[in-house]
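Only one chain is shown below, in C-alpha cells, and it's the form predicted on its own.
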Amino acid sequence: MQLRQSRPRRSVLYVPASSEKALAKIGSLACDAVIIDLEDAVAPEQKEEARERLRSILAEKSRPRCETIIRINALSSEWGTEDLLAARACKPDAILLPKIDGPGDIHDADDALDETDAPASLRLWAMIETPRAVLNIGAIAELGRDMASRLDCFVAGTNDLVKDTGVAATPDRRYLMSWLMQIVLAARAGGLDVLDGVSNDFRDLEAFRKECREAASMGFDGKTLIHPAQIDIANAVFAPTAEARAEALAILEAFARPENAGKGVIALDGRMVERLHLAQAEKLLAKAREIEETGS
C-alpha cells in the first residue's frame, strides 16, 4: 500500500497556467507547494493553450522543486477530461478537484486515473467550496482512510462558499467560521491535511497575517495564496515556534527517562502530561524537521 507522504504545506500558491510570466517564477519562490490552475484562472478560450504551457513547464528539465499540484476543471465540465489527461501526463504530485459535492466525485477521478494506469503516488486534493460539499464533508473525509482513494488534502474554497451561500464576506470571516471548523474536523477524522482559503487583498499583509494566525489556531496546516508577497508570512505563522519546539523536545526527553518507561501519565514542570501529548510532540518535531530540510 502507498503510504501518505508527510510534507509541509504552510504556503500553497495558486499560479495561473495561462501566465507564462508567473509560471517562470515558480522555481525561485519559497512556498511549500504550487497549484498550477487550469480552472478559474484560465478563460475558456485559453484552456488548450494553458494545457500546452503546463506540459512545457512540467517537463523533466524545468519542473519546480516544490510540491506541485494541478487544479483541473470539474470532470463534468467540457474541459475536465482533457484537463485530467494532461495533468496525468505531467506527473504532478497531486491533482486538485474543484466543485466536488460528495464522495462520488473523488471516486470518479480515482477511477479515471486508474484507467490510465496512474501511479499510486499521484494523489487527489479536493476543493471544499460548495454547500453540498460542506453538508457531505464527513463522508468525503472518510475516503482519507482508504489509501486507494488517493485523497490527501482538503482545500477550503471560501470565495465560492461566500458566492453560493450569500453570506457576508466580513474581514473577520465570522459567517464562515463554523463551516471552516467543520472542514478541519472532518479532515482530521479522515487523516487528511487541510488548507485555508485565500485572502483576496494581497496588499494588506497585516490583515493576511491575522487571518493566518486565526487559521493556524483553528487547526489548518497552511494557507492557499494568490500572490508571492504572502509566502513569507504564511511560512512563519504555520511553522512551529521555537517555544513550541522546546516544549515538545522536553516532553520527548521526559518520557524517554528510565523511571518513566511504560507510564501513561507523568509530571513535567508542574503539570500532567499524557502520552497523547507525546504523540503531539513527535508530530510537531517531525514537521519542524521537514521544514528545515526545505530550507525555508
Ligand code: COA
Second form
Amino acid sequence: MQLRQSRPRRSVLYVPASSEKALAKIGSLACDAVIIDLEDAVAPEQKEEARERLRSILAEKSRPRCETIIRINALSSEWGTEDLLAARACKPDAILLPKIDGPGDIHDADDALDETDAPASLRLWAMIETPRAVLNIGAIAELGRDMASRLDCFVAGTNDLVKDTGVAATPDRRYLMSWLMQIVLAARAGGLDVLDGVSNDFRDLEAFRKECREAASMGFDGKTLIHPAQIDIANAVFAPTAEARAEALAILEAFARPENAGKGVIALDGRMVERLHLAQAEKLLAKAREIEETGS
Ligand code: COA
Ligand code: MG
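Counterpart to the form predicted on its own, namely the form predicted together with the ligand:
Now the complete complex, all chains and molecules, led by this one.
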C-alpha cells in the first residue's frame, strides 16, 4: 500500500498555537498546508495554554480544510511527550519533529505513535536544522524507503542552522547553500518531499519572490512561510508555469504519434527528447492537475 500521498505543498504556513487571532485566520487562507506550532513560536510559559487551544481548534467541526501538521517540542524536552499525545489525539495529517539529529529520533517518534495505535496514515515530518542532522541526512532519508516508517517530508530549518553553525545569514544564503542542496538530494534519494526554510523579512515581498524562485530551481517542493502575505507568491512560484505545461503536453503528444511508437529518443523542435523527459512531463502535468484541484 502506498501511504505517501502526493499533494501540493507549495505554501506551508507556520501558525503559532499561542495566537488565537492567527489560528482563527486559517480557514480563510489559500495555503496548501499549515503547521500549527507548539515549539519555538510558543514561549515556555504558554506551552500548556497553546496545547489546549490546539485541541479546540482541531475539534472536528473547526478543522482546517488544508493539510494540517502539528509541530511538537522535541521528544527529549520537558513538553515533548505530552505534545505528541495531544497532537496524536487531534488527528492531524502529520506531526513535525524539530531538532532531530539522526534516524533514531524518527524511530523514537514512530515507536511512540505505534504505542498509541496511531493509524499508519498519521505521518511524520522532520525539521533538518541541526548540524548533526545535516551530517546524518543520508541515513535519515533512507527511512523514506522503509514502508514501516512514517517519514514523509523534510523541512529545512534555516534559522536554527544559522544559529548553530555561526554562518552569516546573507540575503543570497551563500553559506547555507551547500547544506540546502544536500537536504534536497537526500530527500529525493529517500522519495521524500522537501520544503525550504522561512524568509524572516515578511514585508519585503520582492526578496521573498526571489528566494522562492531560487528554492524552486534548487528542487524544493515548496516553502515554509511565516505570514499570510507570503502565500500567493509561493503558490505562484512553485506551480508549473503555463510555458512548462505546454512543453510537457508537446512531449506527451510527440511520443503518442504512431511514427514515434517504441522509440526511446525523438527530435522535438530541434531538441533531443528521451523517454525520461516523457516521465518528467507526466510528473509535471500530474502536479499541475493536483494544484488545479486545490483551486488556488
Ligand atoms: N498565520 C495566520 N495568521 C497570521 C500569521 C500566521 N503565521 N501571521 C500574521 N497573521 C495575521 C495576523 O493575526 C493579522 O490578522 P488580522 O488581520 O486579523 O489582524 C494579519 O495576519 C496581519 O498580520 P500583521 O499585523 O502583518 O503581523 P503581526 O505583527 O500580527 O505578526 C508575526 C507578525 C511574525 C509575529 C506573525 O506573522 C507570526 O507569528 N508568524 C509565525 C511565526 C512562527 O510561527 N514562527 C515559528 C516558525 S519559523
Ligand atoms: Mg527551529
